[in-house]
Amino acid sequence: MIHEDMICPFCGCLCDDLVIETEGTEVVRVDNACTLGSHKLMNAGTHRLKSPIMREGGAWRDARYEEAIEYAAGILLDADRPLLYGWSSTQGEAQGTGVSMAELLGGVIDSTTSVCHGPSILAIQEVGHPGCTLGQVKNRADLIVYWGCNPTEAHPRHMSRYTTYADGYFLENAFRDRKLILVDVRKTETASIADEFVQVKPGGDYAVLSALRAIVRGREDVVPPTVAGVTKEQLLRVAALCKEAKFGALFFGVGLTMSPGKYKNVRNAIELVDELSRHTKFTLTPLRGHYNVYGSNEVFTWMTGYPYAVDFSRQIAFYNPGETTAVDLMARKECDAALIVASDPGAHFPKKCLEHLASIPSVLIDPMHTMTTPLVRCQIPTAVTGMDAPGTAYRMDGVPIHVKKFMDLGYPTDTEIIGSIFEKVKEVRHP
């Protein structure tokens, strides 16, 4: 069977033009997807857990869904400071139920934002977000700036759908007219197609952004001959390209958010965009990784007022990144139970945090074995959103998209499992 106009559930691009061919319960062909999205869809049905598993006597045993749900509700109810973490690769409906459950438990709910684009949100909260949709970029932008990211390998279709290789409605010859600037600490694949590659010394992003702001403001006289390894001549050339553009779009990745300076880097980038907008039209967009990490920020914000790291232990929503973020809670050994949903902290968290995770009661909700599996006491497999589960996801530019399912393998969805755990919690807290 051929399924057209399907959504790719891999990265924040949420490409919506996939053509997927299935034979029975197998995906046999995926057209229009990048290597990463194609690999996820082609293999999503072959490496799944068949049923929940629970650790017993140092070994795994199969369990029924009812038993695993009862266990998950029990450890959360028994905990003084439960942590509900992840939420970036699941549908918005599950995220909403998770927030309600965290509030009833008096726990902390955090998403993977705290280890990727959390600093971007802190900067946006201070000075605003001069953003636009990816459609605006595709049809109008004649200058693209990628800063601290490598879309060729991390977001392979970003350039073909929205920037370098995409046709633009208001550009006569988009491929030839559109310029590309890459700023990074190393020469990546993206650098080979850039019109201007600016190689910054590690930790030098803030200084380079400040120098560009001075030049755009007409104060090139205060800029030294070199800034963080970049010559003044190249900085002048980059500033001129930006000011001469009719519509510029700056995209940035964790190379900017997680390098020295963190949210101050992003704030400086936003203020550079503000300076450039005195001369032309310029916008800024974070390149988000997980396909619905933006959705977690949206859902958390419209339910609690805060985008991530929300602590309900005071019976009201409280937010203080650095204190209520998952890594900090685990490093201080503060949380005494954990529900991990659609994420893999075992692959990304510091060793100290993982040692604590392995020492407390914990449940992982994920379709497959991951690096987090050996650290938890129970794992519940669920349907894969965009394959055998529908749901709502937010693209990296904040546009909500309905993700469709194209087969049914009999697994419950994340929303159903989390909803069942929430019902058990309500039976005790609100009998």
Given for the second form:
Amino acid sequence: MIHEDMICPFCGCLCDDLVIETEGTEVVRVDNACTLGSHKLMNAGTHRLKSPIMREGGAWRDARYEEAIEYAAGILLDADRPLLYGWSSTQGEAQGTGVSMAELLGGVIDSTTSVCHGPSILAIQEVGHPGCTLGQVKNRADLIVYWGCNPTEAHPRHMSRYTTYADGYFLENAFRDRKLILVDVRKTETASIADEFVQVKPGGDYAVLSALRAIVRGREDVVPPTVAGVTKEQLLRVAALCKEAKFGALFFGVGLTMSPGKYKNVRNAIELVDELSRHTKFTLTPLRGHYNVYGSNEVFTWMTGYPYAVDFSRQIAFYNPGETTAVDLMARKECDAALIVASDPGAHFPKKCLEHLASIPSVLIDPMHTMTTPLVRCQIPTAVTGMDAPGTAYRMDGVPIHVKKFMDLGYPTDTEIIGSIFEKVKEVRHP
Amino acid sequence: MSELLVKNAYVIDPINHIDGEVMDIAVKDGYIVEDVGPKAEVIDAGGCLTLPGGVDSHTHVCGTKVNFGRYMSPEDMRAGREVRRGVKHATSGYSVPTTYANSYRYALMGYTTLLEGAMAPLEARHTHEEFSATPLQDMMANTLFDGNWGVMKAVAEGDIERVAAIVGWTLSAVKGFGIKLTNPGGTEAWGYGKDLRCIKDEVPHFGVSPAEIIEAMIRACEMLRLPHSVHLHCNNLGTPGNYACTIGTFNLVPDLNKTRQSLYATHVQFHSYGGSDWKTFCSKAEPVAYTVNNLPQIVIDMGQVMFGKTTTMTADGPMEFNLYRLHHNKWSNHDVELETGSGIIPVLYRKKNLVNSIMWSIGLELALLVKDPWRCLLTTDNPNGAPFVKYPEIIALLMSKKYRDAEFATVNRRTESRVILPSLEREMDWNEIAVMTRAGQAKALGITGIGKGHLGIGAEADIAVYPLKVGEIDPAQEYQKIIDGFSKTRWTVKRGRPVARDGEILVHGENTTIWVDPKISPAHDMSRDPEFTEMFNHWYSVRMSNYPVQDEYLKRNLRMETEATI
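Following the display of the form predicted alone, present the structure of the form predicted together with its partner chain.
Full assembly next; the chain just shown is listed first.
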């Protein structure tokens, strides 16, 4: 069976033009997707856990869904400071149920944002965000800047769908008419097609951004001959390219948000875009990783007022990244139970946090065995949104897309499982 | 089968010409009926002012831009925090509260129906998601067409039927309610960082002017027989001297509909500015109101500014950038491909500030100078002029000259020479307030026929009982009682069910999303039009098949089908 215009549940690009061919419950062919998306989709039915598993003594045993749900509700109800973490590879509907449950439990809910673009949000909360949808970039941009990211390998279709290789309504020959600037600490694949590759010494992003701002403001006299390994000559060239562009689009990744300077780097980048907007049109977009990490920010925001790291222990929504973020909570050994949903802290969190995770009662909701599995006491497999479950996801530019289901393997969805846990919680703790 | 009897209500129901009659209101299964049985639940209104549920015909409470206002403003969230209690979720926020907070606060003020003023079609799904998290009001979304490429191309070709066909297809696809134009053409120009000054300027690359877009859309709106008229945010918002552009726009408007206006001009306060720069800035409410008085085809809302902190947000991207350059706080912008733009900045309106004081005066002047309250509705363009929780204060200002004078004495002294507010003696009565806050709004939106804005038999049982004894209060003198009374209902009844009582939220309800589905002939079906589908598949970043909002995003909903003439 051929399914057209399907949506890829891999990265924040949410490409929606995939053609997927299935035979029964097997995916036999995927067209239009990148390597990353293809791999995810081609292996849709493989490596899935058959049923919930629970730890007993030193070993795993299979469990029924009812039992696992009962266990999950139990540990959350017993906890003084439960943490509900993850949420970036699941549907918006599950995220919303998670927020309501965290609220009733007086727990903390956080998404993987706190280890990727959390600093971008802090910067946005200080100075705002001059952005646009990706189609606006595709149709208009004659200058693309990628900063601290490597789209060729991490967002492989970003350039063909939205930037360098995409047809643009206002550009006669989009590929030839567009300029590409790459700023990074190392020469990645993307550098090979860039018109300008700006190699910054590690930790030098803030200084380079400041120098560019000074030049755009007409104060090139204050810029020294080299800034973090970048020559003044090149900085002047880059600034000129930016000012000459009719429409410039800056994209940045965790190379900017997680390098020294963190949110201050992003703030500086936003203020550069703001400065450039006085000369021409310029926009900025964070390159979001997981396909629905931005959705978690949206859902959390309309329900609680804050995009991530929301603490309900005071019965109000309280937000203080650095205190209420998952890593900090775990490092301080503060949480005494954890529900991990659609994410893999086992692969990404510091060792100290994982030691704590392994020491507390915890449940993982994930279709497959992951690096987090060995650290938890129970895992509940669910359907994969975009394969065997539909749902809402938000693209990196904030466009909400309905992710579709194209096969049925009989698994419950994340929303159903979290909803069932929530029902159990409500039986004990009435709203 | 639920039955409710609201006894001893002092009813003002302008649509049914009831002005201060003490009566009982019977409700069965969510609708107002002649009578109910003896087992009906009884609410004793105790002779208190009882009105149809409030209707807000222009507010910003749900959607991408509203949510981004929250996202970028943790400082705003620290105000308005309330703990979770009973059926009530925890709330946060003052000027851009969470969905729950918006819903609760509107319900406490007796509001039961809201129109989200601006929804970008591409991002409509988001608005509907937030609608489903708004428990206590029925919701509608005006849909943005100001920079719509398909529309502008059809206007350039002079093909009004095609304009109507595109609008109809889009409304139906995104489950929108009416046509919204925000700075028509200007938002497209902003795609390259430009703006348009007024209605005769040409939109770059498209060869059309705002005047042509507005006129074509008014005609298309009538062809589609939409319940609401074109809902316009004029060009050149917020600049000194823009009143001329506003009047020029109004004078373009043909009178095409006998039952309602042909144009709803929103937040006209922001469009009634005189002077040639900020130094000579002054009120031009008088000529604008005069024009409105002479053109029955136009209804406006005030867009009243109230002092204090707020967050401004609009699809008018270039305007927000200009405002940002004045305020230097923070600025967000979000252009939407082929459709529209938007911007957000926080603002503090200060009494010390001359411009802010004049703005405050202009909104009130407009309301007092437009003779017919059915044609000037009470709004703040929430949250642009002020958060909606300021409505009770605005009501008091309109009802009491004494209150206006007392407030005027506290604003920038130089305001006096720039406005005429102190010379206006008019004091509105209860009936006029009922018109400006519900009956007139429902009529302008074209939803009286589905039982909104009145308490007649068959109407939706949306009822607000305020702790105000009309005969015992002199609004002109006791304005504080007016503010307190309209801030918190004694009872708010939504679809026959009491949802708020004396400041307490009683239920976690569910709303109805009202949307319009024009029935268009197959010859004008845009989903089969090669040029239209090609535009989609080439220039949008989503496929045409993934664009429409799926039915599952609408929970309870009311589809208003119209018989289009194309």
